[in-house]
Each structure stands twice: as structure tokens, then as C-alpha cells.
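What follows is a single chain, given as C-alpha cells, in the form predicted alone.
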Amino acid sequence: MTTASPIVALRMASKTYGRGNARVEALKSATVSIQPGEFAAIVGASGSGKSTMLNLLGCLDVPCSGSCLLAGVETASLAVDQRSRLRRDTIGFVFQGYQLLERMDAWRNVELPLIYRGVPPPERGRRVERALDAVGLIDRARHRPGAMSGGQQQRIAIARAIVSEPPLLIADEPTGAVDAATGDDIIDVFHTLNRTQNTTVVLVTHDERIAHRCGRMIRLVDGRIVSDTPTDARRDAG
């Protein structure tokens, strides 16, 4: 049986910040494949080498040695435009902080990656109603941001994540500005994602709980992967 190719790889990616004394090894020969199809999460504490594992797979960043390869191109030997090109047609990016555009409502902040891309006006309705869909709020396409709720807001920056078809999802922190039960609706449309579209998505969390949800646990400590294991929740889908 053929092994599919995973969508992202690190192959010992190591990344230090600051010089002398100020030197911080971030990350430290990191070997880690995502692939197609996957539900994994990044956990560790504060300082563990979370976000710098996050920006390497998310083609925000380049290894300082090793090797980073997202969709089978090797990211650190692309110009900043071409990393550029490569994230935008390969990842969608669910942040904590939702970033969405308070000037508009839910149904333009989703239509605006089509906008960016030039996607004919016909075509980016229906994308963007499918994607209001997929989140379950396609009644709440003409509200602002502040006037939903963390969790809708959250679900239409999804949405927007969504809107463009990517292969991959990379979502940092997500559930982490929400409540416990909202988390778990949440976490919910990713899994709908996941097992319906076979979107692939890396989450990185602090929360154990929201962790053991998805199907494949990466731990860090102090920049380095100490364990990549299956959880509960693959196991069950198995």
C-alpha cells in the first residue's frame, strides 16, 4: 500500500532567537509529519516551543537549520513572495484573537480572502454561503462581530479560513478566549471538517482536555517533541 505524502513535514528543524547571552534555542531538532486527512494537536507549556512550531508549519517562518516542507516544497529555499503564494493556497489560519473586521458583517469578513484572490463575484457567493454552512451560521451572514457572541465569532473566522478551500488548517489557541462548552462546539466544527471535507488541521492548545479531542497529540518541552502519540479520539474513530 502507497504512503500518502504528509502536507507538512519538519525534518530536524531546529530555530534559536538572539545572539551570546540572549541566545534562546526555540526549537531543537524537531522531526514531526502531518498527514492529509489528520486532527493534531501541539501541547506544552508556555515557553515550550508551541508558537515557534506553529509559525515553521504554517510557512510563517523558516527553520535556522533542518528542514521545513509544506505541500512537498521545501519552504526555506522560497523568497518571502513565494512563501507568500505557497501559505495562501495551501493553509487556512484560525487565530485566539478571531481578527475579524468590526466595520463589516460576518458575510464580507468571509468574502474577503476571495475578494484578495479575484475570484468572480457568482462564484464567491456561493463559496462564502457554503462556508457560513459548514459553521452552522448562514443566519447570521448580515450581523456584525459585535453583535455575536465569542463562540459565533470565532465560527465565522473559521469560516473565513475555510472560504478558500485549503487543504490545511492551522489554528492557534482557538477555543482559548471562550468558554468550556464552547470550546467543545468548536473543536465540534473542526472534527466536521475534518471527517466530511478532509481538511487536515494542527491546533495548538495549552488545554489538555481540548488535546485529547483530536486524534494525535504532539508534546513539547523546552523545544523539543518529548512524545507524538495517538489519543482516545482517534482511537474510537478507528
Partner chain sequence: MRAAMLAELPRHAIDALRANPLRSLLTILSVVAGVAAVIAMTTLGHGVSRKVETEINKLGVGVLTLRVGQRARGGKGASIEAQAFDYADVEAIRSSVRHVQSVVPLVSRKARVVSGRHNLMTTLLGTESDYFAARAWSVAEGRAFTAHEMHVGAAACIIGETIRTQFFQGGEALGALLRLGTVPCTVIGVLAPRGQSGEEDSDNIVAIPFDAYQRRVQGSPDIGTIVVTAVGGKVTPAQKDALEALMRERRRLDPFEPSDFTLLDMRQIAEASAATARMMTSLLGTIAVLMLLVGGLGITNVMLVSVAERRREIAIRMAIGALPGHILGQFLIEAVALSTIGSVFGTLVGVGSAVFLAPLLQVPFVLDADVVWVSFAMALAIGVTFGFAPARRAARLDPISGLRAA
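This is a predicted model, so every value here is computed, not measured. Positions refer to the first chain, counted from 1. Compared with the form predicted together with its partner chain:
Split into two rigid parts for the change between these two forms, the chain puts V73 and E129 in opposite parts.
Form predicted alone done, so how does the form predicted together with its partner chain look?
For this one, just the chain is written down, with no partner chains and no other molecules.
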């Protein structure tokens, strides 16, 4: 493991939801540090706090206590606008359950992050095309999400996350709704990005087989990190 500064790190980060009887401690004093270029998987049972941790890493949310450093910046100390900017400039998100905009076709969904980044139209077109090509759906560009299969929608969501070429890609169960073969294809896309562009990838999965294809596996039980180990994939690569 390198000792360069981490792209994102949690220190004793906790997150609780609700009050009184409804109080849930979704994440308990998690400490984890992700280096640039890493490929990590978070595994755990349903409700173990995987999405919660991912939201903190992705700067969509801030910890109740402890700290989250993204690109060296303490996210909780930022104003909403600054946090939005930091998120926009560092992170590509793939959500649990696609989260595509139904009113727009695939092309426009993928184009949206570039619009918010102020990329001018000709450049925009080239990058959308490249992203759709990477997930193998360039021929579905003008289809709306409703007219696509779950696996196709998932891949459009991935194209949307990678189109802005973010240094950190965060994916919540990107293979959850697809068959094994498609799941492998999706992980291949991430691997390619990881190798060719040194994109850092953190993903959540239920699938041990897929987790073993990632270089590092972080296991959550009941909101607590119980193990954080390199995998065979990493030993192979190393």
C-alpha cells in the first residue's frame, strides 16, 4: 500500500438516523482510507450500513461525528454550495436502483453531468458517445429509460457516472439487478477505467464473487467495519 495522501478517508465517522425509539446507528465509528487508484468493495448484509458509508464517502452526506476527508477537505466544514462543487469535481455516482430521469432519453441522461460542469456542446457530444460506447449501449442512445431492460438502465447509469471522468467513482450495487454475465461486463468497465485512467473505484456488492474481483474488501456488520483486507485479485495484480 502506498503512503500517498488518501483521496477519501473516514475517521471515527458515525451516522445515526432518527430519534428516541426510532433511532438507528447506521454507521459506528468507521475508519477507512482509500488511496488514489484503489479498487475497493464494501460488502455486508442488508441494512448493515453500506449505502450510508458510501454516501459519506461520496460527500452526499456528512457524518454526525468523526470526520470525512475528501480530496484533503473536511466535508462537514463546507457550506452546501462548496460541498456541491467538491462533489461535482471529484465524484461520479452510480446509485442503488439506477435513478435515471424518466423524461429524458439515454443520451440526455448521460449528457446532464457535463452540462452542470459547463462542458461546451461539441466536446459534450464526443464524451457522451465515448461513455455510451464504454458500456456498449451507443445504439440505445435515443431510448428512454422506461424502454430499456434493468441491465441496460444500470449501464446507462454507469455511463452517466463515468462521462465526467471523475477521479473517484462510487457505485452502490451496480450489479445488483443484472445476471452474472452482465455483472462481469460491468466490473470489466470499472477495471478498464481503473487501469487506464487510474480512476479510484469504491463499490457496494452482495456478491462475494464480484467482491473478490476487487482489490480490497471492506466488510460491514451492523454498522461496524469488521474486516478490511486485500483480495486475491490484488495479490494477483501485485
